[in-house]
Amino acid sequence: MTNTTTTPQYPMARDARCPFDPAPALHDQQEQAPLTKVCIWNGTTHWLVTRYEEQRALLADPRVSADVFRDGFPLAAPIVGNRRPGFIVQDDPEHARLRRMVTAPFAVKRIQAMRPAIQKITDDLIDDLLAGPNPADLVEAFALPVPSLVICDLLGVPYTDHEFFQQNSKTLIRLSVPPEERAAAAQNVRGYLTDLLAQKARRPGDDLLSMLVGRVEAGELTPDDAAGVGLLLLIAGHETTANMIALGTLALLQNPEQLALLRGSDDPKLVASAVEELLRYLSITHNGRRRVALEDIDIAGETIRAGEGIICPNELGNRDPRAFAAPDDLDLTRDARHHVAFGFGVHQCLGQPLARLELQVVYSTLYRRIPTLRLATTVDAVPFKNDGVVYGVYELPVAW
């Protein structure tokens, strides 16, 4: 194995002057080779996959595993206990079995039927924003409530409890938090969902948690599995979209020509294109899609041996000039639908139709209704999330 004293460390620090771009050292690695060895936090060495084509090939390869408990897996942080965080870190057939149970509510046609409700949530929150203090924190006043209200409605979780699960989710996704605290936060939300599932068993509703209760009663899921699925959907369903709303707004404010293009158009195709480009450009899940090889794999002139870890930073794949012309430019007219912001292969994000719809509604509404929206501080004063598995900003002071 490569000598870790001369092996680059991953993750690599971003340049504070270019907060939307991957770390410059990652770009250097990409130019040098499609695969290279890197050392992670626990001293182990793994394969860093730097280019788009190789990332997609490996993420779709059945010879790699997403199971974090397999020997050689490149963990992003220590694991406490032996409870699996969710089906996204399990392999088929168990991954496919659990995923199928929650696929129907995220079907594109059913998600599109939610557009009027999401539009109303967005408009109501903009009304509240305009009626409140100016300047305001866009994260607290708008970016976080929009997806939280939507996922609560979909799951059947009372929005009155949003502060509880939002606080615990913040703990869960921050890699700088001690593992014991992250495990406690996960248990807090699991316990909450277990109690809520019991309530749904007594009084079922037309929501996803009630559907999971039906699976439990049919013997297809254990109560613990149902709580785990609920935990995954609740946290992933609001954290990622909230960060895309806030970070996307900041990126657009820093690219006024692109913002003007979006604000001045009522073409749904341009709005959809803008969403795909912002997903590509920002790639907020920036801790790398991580896998471990089950067999020897020959790729790009290298051999990944069975048991060796693989890290595919999607923020780097989405900035590969071999896949996207001028990749460091934000271009809302670009056809970026082939990006890997949602991953690739069987483990790609289940909730992507919902995320796309929410972002389409928000990006086509917020800047038109508040055409004078501006940053109320300097970019270098904005607190970026450099310590978690989801990139974004902790707060975004705006004025109008």
Contents of the next structure:
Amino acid sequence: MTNTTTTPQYPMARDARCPFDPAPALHDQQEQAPLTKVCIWNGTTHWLVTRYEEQRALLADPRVSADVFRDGFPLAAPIVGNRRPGFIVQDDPEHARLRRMVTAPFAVKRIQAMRPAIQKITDDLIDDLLAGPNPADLVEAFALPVPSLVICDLLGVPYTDHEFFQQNSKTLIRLSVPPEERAAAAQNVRGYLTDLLAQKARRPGDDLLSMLVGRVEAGELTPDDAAGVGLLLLIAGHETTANMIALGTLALLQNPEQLALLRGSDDPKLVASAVEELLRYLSITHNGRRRVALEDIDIAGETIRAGEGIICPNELGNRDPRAFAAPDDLDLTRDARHHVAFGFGVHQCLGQPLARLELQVVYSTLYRRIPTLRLATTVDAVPFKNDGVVYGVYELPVAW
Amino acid sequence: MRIVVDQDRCVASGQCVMAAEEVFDQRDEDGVAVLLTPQPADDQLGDVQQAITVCPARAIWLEPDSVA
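Same protein, different condition: the form predicted alone was shown, now please give the form predicted in complex with its partner chain.
In what comes next, the whole complex appears, and the chain from above leads the way.
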């Protein structure tokens, strides 16, 4: 497929005045049709899936591939080298085989058992925040350490190394960083995890990396794949939740009546519903779920031909009025459970029970313990992550 | 109605357990969905419907009792 002058460029820019909303040009595409065409950075043209139902149908369709090395795949950025960044870009059966090796620790009931530990991490960090300088950067002091401490504990990564992997992780998911530099950052963390896995082989612990060592020893996983899985879980485990905490806090501060509702209630159902609504409303993985068709697929009056690329911006699907009434309103009481913020289909987020629990603990604790929490700057001065694989804020100056 | 879970399709997202924890559970070894009660009570049907809707792998559905 080739570019034409009339095909809009994807991704589109957000409106700086509406930092929580998808790009206005994306909204226009949604109004036009469920499937439109967009052009990406390398000049290729792909299908843009604008509506909720069609996004779900295509992401759950076994005739689409997530393999970034297939011809026609709508790459988000150039690939450096030939290393696969984990099972999120592989297809079944290999994807299922690798994914199932790490699903057990993320089972809902096992994650629920972590609630007291996550509550303690949250409370301790709030104690430190309150004892420290005021104003403070909520990202550095709270939003990033909570999920970082939790995922380190789950994986068996020493938190004392957090500066190293947080720095590399930041580089890795920033699309404005040159691809070679991003690949080097991934390689740094991979090397680190390879060494750590070797240590675990000598002295296993009760953690996920030690479990992967067991798989390597059983001949089910190569040491390289084990490091790749570890890398995926480490990066995904803190970048996403950290952004939901900081951006969610900003969204609540901008919607004081919703914040008051959350702060004034100790009903776990309202807290859970608030988490789902904030996941829907913010949809921080705003880079589009990308696939390539393996066969011709007829959908919504169009035919996606085998080999054509498909981009599903889930932040747009989550604002589809056909699926959510008044979709641009933040309403913590609505039933938003069917959102696609974690994606859809076989690649849907593996860590979602953990993300939900972390957010339930944080959202039900932070604003109650610091009821005077406020933004220490103006919204237009907040640095948003427009160049990130994951949307959010680089800093959030707050005071109390 | 009878609930059917296709364990080969399941991706262990845990969505069904979150929607209807009295009806669904997960296997210890890999988190794959298991059915606790194949015949949901009437007051569980709403939660079961939600589990069907949110299952990302479309691995859960209802069948009439007469179907073997």
